[in-house]
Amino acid sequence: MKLSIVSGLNESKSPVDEVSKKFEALCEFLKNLGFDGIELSLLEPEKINIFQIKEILNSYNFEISALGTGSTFIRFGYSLGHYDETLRQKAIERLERYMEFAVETNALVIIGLIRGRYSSQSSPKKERLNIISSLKRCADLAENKGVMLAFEPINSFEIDSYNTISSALDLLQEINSSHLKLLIDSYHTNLEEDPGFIWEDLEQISSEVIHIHLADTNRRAPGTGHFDFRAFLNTFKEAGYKNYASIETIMKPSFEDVARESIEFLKMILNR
């Protein structure tokens, strides 16, 4: 199992040459402390220079791990769900840009906050079909870029559809992809599902998970809450599971004590 920590490059505002070397400092740090790889959080992808951060990749021997794109319908309001079907065509182009930066980077394309939200101009039922569609389309463009999306069940105090693993299950079932797997948060997880069968349940769908987000009870650093992370990483670690499992917090007190205290705590439960 590999880990990675989620970083923003403040793309859409900084120079290039600023963006590039930003990304430096982050994969030279995080490569000293142990870590794989990084996950990105990005809002314009098509605004860095994908060429430096290759370069950069290969002098660290470091890899992104995913792409995060909920800053898509944070701050363009464009989401697969909307009403609006020039939003919904809006979500699906940005996450074209994502797709292309992913075939650079081998990186995953992740489909979290992106879905949106409800609207009351719309209704439950029609937004859920929105979804559906638009994801039917993003899954046939990752296919014919040969990228991976990793679909997230979130909890249902941020967003209104697919809350749990099972609803995920069922809509990656429907879509029928190939390229569209699912991303696991511990967070989201401690929060939705039933603790009497969840470690009996994710031993089950092991095999469709392709991402892991690591986040303790308290939405702060593994470790600094109650979360059982020996039983919920050994779990995939069994099974097989030997893709990304990423940091995704509060980065509090900052994202330097972050990934220090993560990546000693981890590396325990891992026995790495």
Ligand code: LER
Second form
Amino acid sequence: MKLSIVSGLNESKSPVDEVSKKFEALCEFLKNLGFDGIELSLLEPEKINIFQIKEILNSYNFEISALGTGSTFIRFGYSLGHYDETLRQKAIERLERYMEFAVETNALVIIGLIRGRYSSQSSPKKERLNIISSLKRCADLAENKGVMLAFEPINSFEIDSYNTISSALDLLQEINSSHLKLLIDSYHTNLEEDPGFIWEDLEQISSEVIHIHLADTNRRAPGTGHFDFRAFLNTFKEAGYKNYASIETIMKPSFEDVARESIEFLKMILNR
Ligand code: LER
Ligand code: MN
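Next, give the form predicted together with the named molecule, keeping in mind that what was shown is the form predicted alone.
First the chain shown before, then all remaining chains and molecules of the complex.
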């Protein structure tokens, strides 16, 4: 299992060369700690100098595990379920930009908060149908471009649709695309799943999982709360999971502290 951690690059507001410099500093810091890659939470991937990024990745023998896309909804208000057709199409267009960046960097594209929240001007049924229709289009685009999409069940305090793993699996079955798989986040798993069955269930669905997010019950670094990471990660490890587990927490007291603390704890659990 490979390890990464989430960071932004502030590409919307910073000059291009500064973004590349920030990326290089992150690669150096994380590589030295023993991470295999970085997950980027981006807003406008097309503003990044992809050639510089690829050179930096090569020189550090480092990877971009995945691209987070949720800020498209948070900052622009575009979403895959939006009742306004123009804003729904804009969400799909934005995902195309992420996919173009992902093809070049061999990263996954995450479908999480970008599916949006139900609006009082719409209905849950309409929004769900929109999400399904948008996802079919995105899966076609992903197939054409050769990119993998990772669909994330997210807890019901943050989002209205697909809160549980089983509801996300039903959706994946309906879309039926070889380019749409699951992202399992330990934080949402702890909030939404039945503790009596979760380890068995995870074992059964592990072949559908293409990416993992790690945060403890307090949404801080793994090991600082009471989530059973040993059981969680070993379930995947024993099922032959070889992709990324990515730290996605509140970065307090600092990103650097979370990175150091997390990797130390995870190396111990994974025996690496
Ligand atoms: C995104 O990966 C996620 O987990 C959401 O809860 C956004 O914070
Ligand atoms: Mn997550």
